[in-house]
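There is one chain below, alone, in structure tokens, taken in the form predicted on its own.
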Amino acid sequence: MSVAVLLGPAGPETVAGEFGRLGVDGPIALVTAGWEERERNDAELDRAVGGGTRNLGLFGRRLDILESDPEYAEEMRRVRTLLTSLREVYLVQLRHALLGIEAVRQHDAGARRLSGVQLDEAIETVRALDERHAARLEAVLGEFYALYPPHERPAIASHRDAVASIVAQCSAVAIAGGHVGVLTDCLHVCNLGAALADVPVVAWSSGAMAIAERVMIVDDHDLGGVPDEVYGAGIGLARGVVPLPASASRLRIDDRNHLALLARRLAPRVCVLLDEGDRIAVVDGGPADFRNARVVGPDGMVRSAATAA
């Protein structure tokens, strides 16, 4: 059976309570890629959980891989050239989409909230919007996966081997969280998914996000204004749900509006709230357990997934 466990900002001890919760008698591997040059700064956590962790090291082997395989490193940098260029653009179309939810919301002077059939169109636009940038983001990503096969790439086997080898032997993951984009990346390179299919996972903060199947950066304090924003595809161990960890800082949670707009911007994917306390569980893949948790319904209420039920 395996089983993944999603929390928001978690300290070292809290981590260690959770793999104590599943019964994890054994060496853990980390993942600490998100911290990126800090990747080994593991001691704390370490210590925690009980010693004897293996640390994963993907940042160091991503960075390993580029230096080994400069054709495939060369190619890496025109994919994310051209996947900037597409969000850039993606930016560009979502805030005039975003703008046009609220001229239309606030024409009709009665809609306290997004409901009515031209706000139930405006909002579908940018529903579309997100659905096509995700559908964009894929189809490059698996063009180059096509041209450049990442298993028939010597340096990137290797670590890939060596990443499975090492898990094999541990009895969990654990997924810290730091820069999603570094994460994710070195996930997805050093295909830590496919490693993962019997074995207990808790990510926290970042790690949460990068384990589900869609990534969403949430950032409404963001000074340059930029838009809550469909950035990609984690490694979808956690699929049907969109985490947001740290949302009491992230989000504005007293804006109903807003809420629901992003509720329904990533239907059927449930909003999950996941602060300090809040968990979910996902057990062989399936439905996520969400009585520790919060999510967001389309009216933009936040409920326990009890009561929402």
Contents of the next structure:
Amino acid sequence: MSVAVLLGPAGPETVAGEFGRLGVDGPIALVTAGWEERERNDAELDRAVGGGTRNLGLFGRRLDILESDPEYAEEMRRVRTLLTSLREVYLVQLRHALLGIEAVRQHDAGARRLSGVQLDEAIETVRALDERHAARLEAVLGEFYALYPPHERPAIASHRDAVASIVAQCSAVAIAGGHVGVLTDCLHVCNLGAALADVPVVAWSSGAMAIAERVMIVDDHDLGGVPDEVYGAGIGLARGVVPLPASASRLRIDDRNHLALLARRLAPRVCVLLDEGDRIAVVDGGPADFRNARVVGPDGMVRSAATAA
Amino acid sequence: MTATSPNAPRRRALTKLRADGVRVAAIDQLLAENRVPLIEGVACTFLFRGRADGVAVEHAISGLPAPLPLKRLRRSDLWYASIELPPGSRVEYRLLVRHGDRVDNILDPLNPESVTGPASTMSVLRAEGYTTPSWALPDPAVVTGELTELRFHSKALRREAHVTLYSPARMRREDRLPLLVVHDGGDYLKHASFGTVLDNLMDQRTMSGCVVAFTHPGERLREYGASAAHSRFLTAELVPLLEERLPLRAEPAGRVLAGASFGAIAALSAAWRAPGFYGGLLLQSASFLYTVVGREHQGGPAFDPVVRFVNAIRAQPQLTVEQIFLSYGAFEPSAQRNLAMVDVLRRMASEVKVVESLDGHTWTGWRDHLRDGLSWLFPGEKRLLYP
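Right, the form predicted on its own is done, so what does the form predicted in complex with its partner chain look like?
Below is the entire complex, every chain and molecule, led by the chain shown above.
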């Protein structure tokens, strides 16, 4: 049985409390790749969980892989450029599709009638766009991994073996937040998902996003005006939920139309708001304990999961 | 004694001075206790103290008398003129002080705040609510990008081309970066703190990493006035050279041209001559001069090719780039022409973003809106960072 606890932004003491609650007694493996160059600044976390942690050093391992396998690095550069281009086109389409939703809403409001099937169709257009983009990303990466199987690249294989070996010697894994893109890249290239099958995991902030199956970036205050976007795939340890950490600062929480759209774009997955103090537990991939979680309903209302159930 | 409500509007300083009696000591006290120009809500009052036969404010605020005459306060040597400015405004000016037939053009002696541009030093009025953006100020904690000089012979320009290249402090090995080419590079670096702005915005991840080529003009008005040779220099020489030497994206979405005033015309005309080659434009206070009837215009000979170019794109706008960012100062004389061109720009790009600043045709005004343009054209990864 695999157990994962997903938290909002959390301090070391909160993280330590979760390991205590899980009854973890033994060394803990740390993933702090989202902190990028500050990956090794983990002393505070180490102290809080009782010392003896093993930092998996995934950020450094990824850099080493790119350094020691120039062919892979060059191809990865090409793929990243392609992914950037795909994202740019997706965002152009998305902006216009979202304007379409707004236009229907405004038209209906002007005509003093409740929005109906046309609004549903406009939302479905955005949903379809999200799904196609997610599929395209998966196809591009799938093709890349088929051409350059990571397990056949000596540099990658040796790091994967090392990571799996360290995790096997640990009683649990802690996955911190930070840069969600860098973090998910590191988890994928080091194949951490495979190593987490039988070990308790506590993941917080963007760490929670990275272990879900879909990574959705929301930031309603983005200076560049980038809309909420499907960013890519996590490692799929937590299925059926889309964690949205730091929602208090990132989401227009009082805009029901906006939240309803978000919930409907991601359905059937459930949008879970993860701020400080929020928590969900996942057992064998599916949510098991939603009691302290807040979820966004298709009507745009935020409810505690217990109420929603 | 009359009780004063705490919510009652404060009497303006000059009103109080008049009411209390215009005495030398009272004027001394007023100047000692207030920054000049006086900023009282939306009221901004220019002051000058001294003997003169006339005093006026030289400025470029569209809609105000130019120059703006100051009046002398009766029985004193204090001169004043009040205008209303919306909160957040910023104005550059100088004073014209007349003694007989002689007119001295001076910085405001009562205002220590000034800014030096390519042509002159100006006094600065900061209306209520205007603050210098923190991202435009050097931050010792931020690792700065590297500036290197590049010189090569340009066949198109028939001269040695000089480019200052900015490479970001943070470059991931697996990344290919977009390229931004900036006209009037030296002035942008010196007078609009462009390097500092790049350092800060990239450090905050407000904009993505990018390589920036700051170009230095030769004969500026000729090269930037919608010149075909300058466009060839950019599209056939500079960009290919940089894409060959540096880890750049080397595709339309990764090529952006920028410029202010004539530099904006140079950027737009280069993109127009190579539709689909560039992905974005960052235009600031473009020197859009055009004619509706005939060809006569007030811009002088340097504007002839600009007028021909702007007339051409107004007549037949063609899809040129994906994104155009345009900012202009609400107070500058060309504000209306910039606004009038927005509809044309919308037909030249898939997306257009327009920002109006409460400033004039100034380098500081252009600096203050760099973040809007750069974060939109080069979205950063800040949204990917979680606590």
